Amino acid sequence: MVKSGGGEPGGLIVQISGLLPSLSPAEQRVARLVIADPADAARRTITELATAAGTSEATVIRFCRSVGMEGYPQLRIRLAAEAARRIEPADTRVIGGDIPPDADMAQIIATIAFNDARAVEETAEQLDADTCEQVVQALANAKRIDVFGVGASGTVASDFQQKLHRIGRTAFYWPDVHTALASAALLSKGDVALGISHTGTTSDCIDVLRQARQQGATTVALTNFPRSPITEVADYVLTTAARETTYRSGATASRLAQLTVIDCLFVGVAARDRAATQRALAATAESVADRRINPGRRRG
């Protein structure tokens, strides 16, 4: 059974953003209006929202049910509450979505910094502590851990493998899908395979988890979208809350959100045996200590 991290605790807008790819095209138009301006959407009647989205009232009702609402009145109440709690930047030029074509460098910097910080905050808010605890337990008990990610997610997978290796955990990161599939074929019950995919639609990552699951290994998916295909081959699902927009496919916000989850898992595993962790960290730090240049030593 797939256990999913995410949902109500993180806020309605985060929830809707995560479900966006699974909605119908007409429902997506409603969703984008709601995400762009929750306060404005909350003020609209169902007829006004349907007209603005170029769809019907029936579609708005279907959208409400798709995101877990009983009907439009409940959606308006939740949106009003969401709008009230959202903290917007003091600089009105900074927005939480796309960067406009005429943005100057100061606006670009401020907007990216705001979006990156929001991605980390919203990821932490919606992350399910119980699911994280179960994943940490599986990682701590695993004889072997395989971590896999493609492209930008691969850098996060590599980071997690190095962290685990430094505290004495047997962990592997395979950037090549052929090698990853071969490795997954050798996993067994008690091992863990963790796949990282922002969209949850990367076939390489899905295939690796499917192979690992067939061998009896525990599978974990880290994705931004809780109804994406990768969740179908995962025993545990952990979700991030980052939005990639124009110019920002593979944006730092997505990686920061993923790294936030990875750090939580790593610290959870490390804390299981603090003494052993400290010994391992000290030993690995000492092993590379002489590779650093002493600033006080003059070069001849």
Second form
Number of protein chains: 2
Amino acid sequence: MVKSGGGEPGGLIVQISGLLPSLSPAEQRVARLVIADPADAARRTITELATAAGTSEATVIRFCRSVGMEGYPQLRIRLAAEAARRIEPADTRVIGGDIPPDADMAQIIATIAFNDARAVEETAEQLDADTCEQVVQALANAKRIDVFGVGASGTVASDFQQKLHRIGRTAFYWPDVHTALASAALLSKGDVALGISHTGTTSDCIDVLRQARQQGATTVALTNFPRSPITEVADYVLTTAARETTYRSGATASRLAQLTVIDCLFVGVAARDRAATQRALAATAESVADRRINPGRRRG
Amino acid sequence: MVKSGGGEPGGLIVQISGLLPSLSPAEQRVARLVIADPADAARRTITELATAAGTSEATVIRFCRSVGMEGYPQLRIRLAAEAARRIEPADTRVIGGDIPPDADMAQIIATIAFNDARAVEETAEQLDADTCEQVVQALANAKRIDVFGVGASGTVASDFQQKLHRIGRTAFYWPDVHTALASAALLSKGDVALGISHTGTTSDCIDVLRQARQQGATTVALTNFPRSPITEVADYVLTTAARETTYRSGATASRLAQLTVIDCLFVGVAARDRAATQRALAATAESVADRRINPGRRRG
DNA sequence: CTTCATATGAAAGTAAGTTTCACTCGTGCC
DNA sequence: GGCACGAGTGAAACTTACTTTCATATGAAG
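Let's see the other form, the form predicted together with the DNA, since the form predicted alone is already up.
Up next: the whole complex, starting with the chain shown before.
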């Protein structure tokens, strides 16, 4: 299975939040401390950090390995480096994190926009170009593409299907599991099945990918959590990097991140045959032209 | 912002170069290594650094003390932090604008993410908090809310409807013009109709808002163009700030901007009754819990 | 109820960092 | 020239921090 987050450029903190659910309880306690204040963590010795997390040094070491570091000193200097980079103009700090109960509208807007923009940026940062490239190739060569996702991810799935369709690729989106499974059963080698699940634990989505894989199709997963179950049935894993705040279960940030990834894939596929794409796009644009009225001019 | 340990200001490297002449020969050799490549120095153990400088560990410790650090680990993390800070966004400027035909995947990702993040940020910047506040109030007090949008904007409209529904507001989304018009005809004073149209020229969308307004409902438009026709039938106009590139008619950036605005409204409405919202969200989350499987733990 | 895998901390073991101390070498004084 | 002295230094002793190993606890699967 090919991972997208694999290389570790910036965003160790983000990476850790992505791995959070796949960590053991004690490791999660460590992780949370680290995420909450990386600079502080970097200052502590392994024993201090272990005590603060209510666990043993051994667990801290295990945590280091879990997030891809060699040992504690390595983690420490990475954290110090990251912390240094994210020292922001003083008032930006208030913005990250959750929304206070008494927030006014301006604060709400600032916070959401900040989180959303960050999710997009950080997703792009950790996205592996090679994996994307391979996925794009698979998509470009597939006879048929099945896209699947439920709930919020379904919106993104449907969006991708429409995009692909517009540039002349044969793509389907099945909002319903049963039809999706039936369709997946008809895929064959060279075709692509793409499953979108933020948590990576949506059983429907996993089942569909598994089915597709059994038929020999190339399977691609798009999820926020690089070790979630869905990655086990995927040939390629693309990850988003959104840390959801508890408050906003609407999960917009993660959706934006997903859309960004999808858009990258789309543009990648489209770029492989620019001329054909332009033609197809023009045709589809024209088809809705008469549903628009002339833009009115108004005085300011 | 709190600085770590020593109480020394930034610029450790600079400080070291200043101290250079006052150091003993062996310490100077260490200092020069550190200045030449702080990041590399941070990566080495004290023994490695000592060997590289052709000296003993003891001298390295002395060097640490000479420059005001408590010990080697402290120096190490300070160096890592400083090194990180001086790595500057190398090619951020190249990124804006359109995608060249020969772009590789990494470029595509960078460009798209940049544009997407910008769209979100700029939208938030120009969004008027007062208008939002008024819209939020209208939404919070409405007996009924109709959301309308076609095509890509339809996705966003549907998303908003779902969000509102989840927190117990009575909201509808009509994918079809005729039903939408019929529904709008049943709105009355105090209700809200929200129309989403990127261009602001989608006649279907405008017609629905006009209808709603005639019934005395409060009308809200979400568009990218503040002087487009749709604004003439809207009591409140919320604008996004996305500059689409010609190439990407998929219009993802504008969609992200729309979603961000929608999310702000949603959180605004939700914040008015946090307790009730929490309860509703928990209930809806629970309802899908059995569609998820346990997050798998896999060894790294 | 047994078996197995997983998670965890205690303790043993190793490596890294720190201190101590003796040696060298240059300088100034008898 | 020989002697005392102090700065600079590294070897080795020492301490602390990090890592590994192992036994136990816990809980799920058979």
